[in-house]
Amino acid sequence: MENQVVEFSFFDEINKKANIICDDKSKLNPKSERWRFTPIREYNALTFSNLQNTNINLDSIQSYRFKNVILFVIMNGKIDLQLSDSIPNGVQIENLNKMAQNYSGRIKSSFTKISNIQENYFSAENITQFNNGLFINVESNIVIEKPIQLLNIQTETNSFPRFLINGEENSQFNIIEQYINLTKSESKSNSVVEISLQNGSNLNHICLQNGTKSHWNFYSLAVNQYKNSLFTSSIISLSGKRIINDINCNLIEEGVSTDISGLYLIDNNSHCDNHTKINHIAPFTYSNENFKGIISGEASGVFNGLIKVLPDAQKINSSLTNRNLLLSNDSKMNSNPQLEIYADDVKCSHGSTIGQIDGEALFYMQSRGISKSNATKILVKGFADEILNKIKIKSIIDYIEPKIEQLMRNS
């Protein structure tokens, strides 16, 4: 009983801090540097009532399952163990609330500490609504061949998923996050993923975001990496009215490697916002970041990527790239890759491009008998392939490619 009182006090204190942060609406100031290219003023005027819009049956859920995976279903932010596969040996997957009673030390060192609620308004907001998160722990020296698919299905107006993922020493595993929105009216999801990778652990992470034309998707991913760990991530934004991604990676000890890529497809009057920050804290660390956007109609996008190198992070190697392909004259993109370097023995590079389809390449292909529409498809597909080639799971590639073709048909 005493332990339960301690845990309640721990959560109660965090919740109190989160509510104070959320009461400060200046953090969503449309004129601030963080939000000046994002329609946050529109969001501030909205009210999302917690209504259920859509029913879904088991067969519909299984249709979203990828081949050869360990499936876990999260309905409106809450894990549904009745719709989940058996858990393999060496892996713990539990309700985050329940886990607190058995792993108090682990949760206190990670929960809300990796995703800093002081710096991330929506991570704090998630805490104020948090009541049923998911904890995943892969034990030392365990290799999980099958990917763990976290299928997030939203049928209600509001959804607040939260995941705490820990890879112990020398563990190897794959996580597929998939977000499916089935609501029929204005809706919102606010997801927070905190990941801790211990010495020598290896995580391949894929996030697939699929919303509706009236869906606001806020997604926060925060990672702490320790000695010789490897984190590879692909963030694929396929649809949604407003997509706001906040990604923060901390390379804390030597030998850490981080490779983050992203592909966003936006059309009509949609908006996609990617804010990323990679913190090189220790020497002899490596990071590579590559985000690409395909934008059509009157859609708009923001990429704001920061590589920060602290004074002790000597001998690091880092690369940051953002490239964007505009398929219409009305589409817009704001790209701002940045380097903030406080060490003097480093290799860092960054770059950004925004442009339309190469007219010369298009003309050349047409001169070889390829129709303009087919030539355009080939060039757009080739633009996306650099990101897609990092995804080694064929069923996921087969899921993404039709979305690219649909975007071109609508442009």
Second form
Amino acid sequence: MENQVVEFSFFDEINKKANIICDDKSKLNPKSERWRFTPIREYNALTFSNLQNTNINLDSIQSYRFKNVILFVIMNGKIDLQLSDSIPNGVQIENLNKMAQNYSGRIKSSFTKISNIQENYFSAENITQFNNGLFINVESNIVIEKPIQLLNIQTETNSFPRFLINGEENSQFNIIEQYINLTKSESKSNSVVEISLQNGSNLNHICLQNGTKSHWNFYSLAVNQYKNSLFTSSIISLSGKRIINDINCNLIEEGVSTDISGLYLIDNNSHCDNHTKINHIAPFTYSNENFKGIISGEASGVFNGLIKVLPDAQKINSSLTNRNLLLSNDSKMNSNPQLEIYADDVKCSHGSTIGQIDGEALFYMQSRGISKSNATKILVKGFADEILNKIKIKSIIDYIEPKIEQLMRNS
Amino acid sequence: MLNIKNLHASIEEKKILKGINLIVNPGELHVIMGPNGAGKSTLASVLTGKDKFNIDNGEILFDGQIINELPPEERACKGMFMSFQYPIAIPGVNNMYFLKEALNSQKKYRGETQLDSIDFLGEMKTKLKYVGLEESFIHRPVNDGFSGGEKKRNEILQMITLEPKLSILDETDSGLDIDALKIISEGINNFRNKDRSFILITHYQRMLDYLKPDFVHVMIQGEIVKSGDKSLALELENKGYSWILNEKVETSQS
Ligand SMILES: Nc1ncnc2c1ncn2[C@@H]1O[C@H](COP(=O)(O)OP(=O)(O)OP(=O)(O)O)[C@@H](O)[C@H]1O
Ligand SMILES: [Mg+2]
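Given the form predicted on its own, state the structure of the form predicted in complex with the partner chain.
Entire complex below, previous chain first.
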């Protein structure tokens, strides 16, 4: 009984802080720097209040299963154990309320703290709205070979998935986070993923975003990395009306490595916004970030990447690249990689490009007998390959590739 | 094989080719020499169908067919090939994949059976020897990070793989070291037969010692102003181009 009172105040406290942020509508000011190139004004006019629930055939869900995975099905933010595989040894998967009861220390205190609600309105909004949420813990020294597929199915117009993932010391695991939207009307999802990687743990993460033509996707990923941990991530945005990704990695202790890549494929009149921040807090930390975009039709994109190196973070190595391929004259991209460095003995590089298909390369290929359309296909595919090659799982590459071809047809 | 009739071409209103006439028969090797900016590479690009150049007048006949409007890929499929003066690097596209795709596109066009990856790799291994490249080169992105000479060798590798009827080699010799010049020349010589024709664009006589051309033409300011046999190349190497210009002025005055 006493325990429950404690838990109530635990969530209540967190909620209170989040509510204050959500009440501050200046956070969604279309004129603010954060929203300069993203049509948040349009969002502010929407309500997503008609809570419609699309009926789906539960058997069809298995068709989203990738080969050789441990599947967990999350319906509108709530895990459905009936549709899921059994939980492997050395892994705990439970409701976030349960986590608050059963865990203490770093795990519990990192909940809602890894993702910075002061800097990210939607992270705060998720706190005030999420219903169940999922806590995933991989015990120390446990190696899970098969990827854990977190299949998020959205059938309601408004959905707030939330995850807290903890890799204990020297654990090794793979997570495929996938978002499927089956709603038929204008819909929104606001997902927050917090990851904490303890000493020597190694997580390979893939996020696949696949929304409908009328779906607003807000996605916040925040990672705290401790000594010698390794985080590899690929954020793949395949479709959606508006995709807004907020990615934050904190390299807290020595020896940490972070490798994040992104591929966004946008067409028609959709828009994709990637805001990323890599925080080098400790010395001897390494980060590599490479985001690539293919933009066609009247679509537009924003990339805003920041590498921040704090004064103690000497001897770090960091690289940030954003490359964009515009397939049409009406597509637009705004790219802004930035460095903010407060240490003096560091190696940092950043760069960005926005360009169309190289006409000289096209002619070169044609002059060897390859048709213009096929040459274009090969060049676009070649552009994306740098990111796809990091995803070692063939069934996922097979899932992404048709989207690239579709994009070319729609250019 | 190739018949160029009074060809005029321009780029952005700037006239570059001003009435080129040239006939290349099967098995012949023609050399085009001429000062920088004369229009030699432009001629090669126009022949292979680069659309940023405009054909203002004249005709290009290939195997008796007017190809002025034909897209580059169809010209290639009909048997035309250019070794680029400055080969393009294509990061992200694997060299072998590219070449296999090219060969199979051509085979498909001609209604021939296409090669699978294994057969193709086998064929590549022998061909690499002809141009003196290590196998690792076909597994790298096309020309990406290749040295100047390696790019030229890769062009010739493409030529002997695609087996064109007409090969236009634009300054293939520049950038090659002394040994490579010999290796590549031998490669080209082995590739020559009574059906295959060549147009070789060069500034130097040295490759001609190996290749024994049938004709040498001099192009100046978009026109072929003089043609002769291989002794003309030697003469040019000794005397430069100015005497030809003077000769031309004299003939036009008389
Ligand atoms: N895109 C372009 N825009 C304007 N002028 C061009 C363009 N491409 C070529 N030219 C001009 O056309 C002329 C002929 O160029 P071309 O490359 O054919 O010469 P070249 O005979 O091959 O010379 P080199 O021996 O130096 O290779 C040059 O004066 C060049 O500047
Ligand atoms: Mg030239």
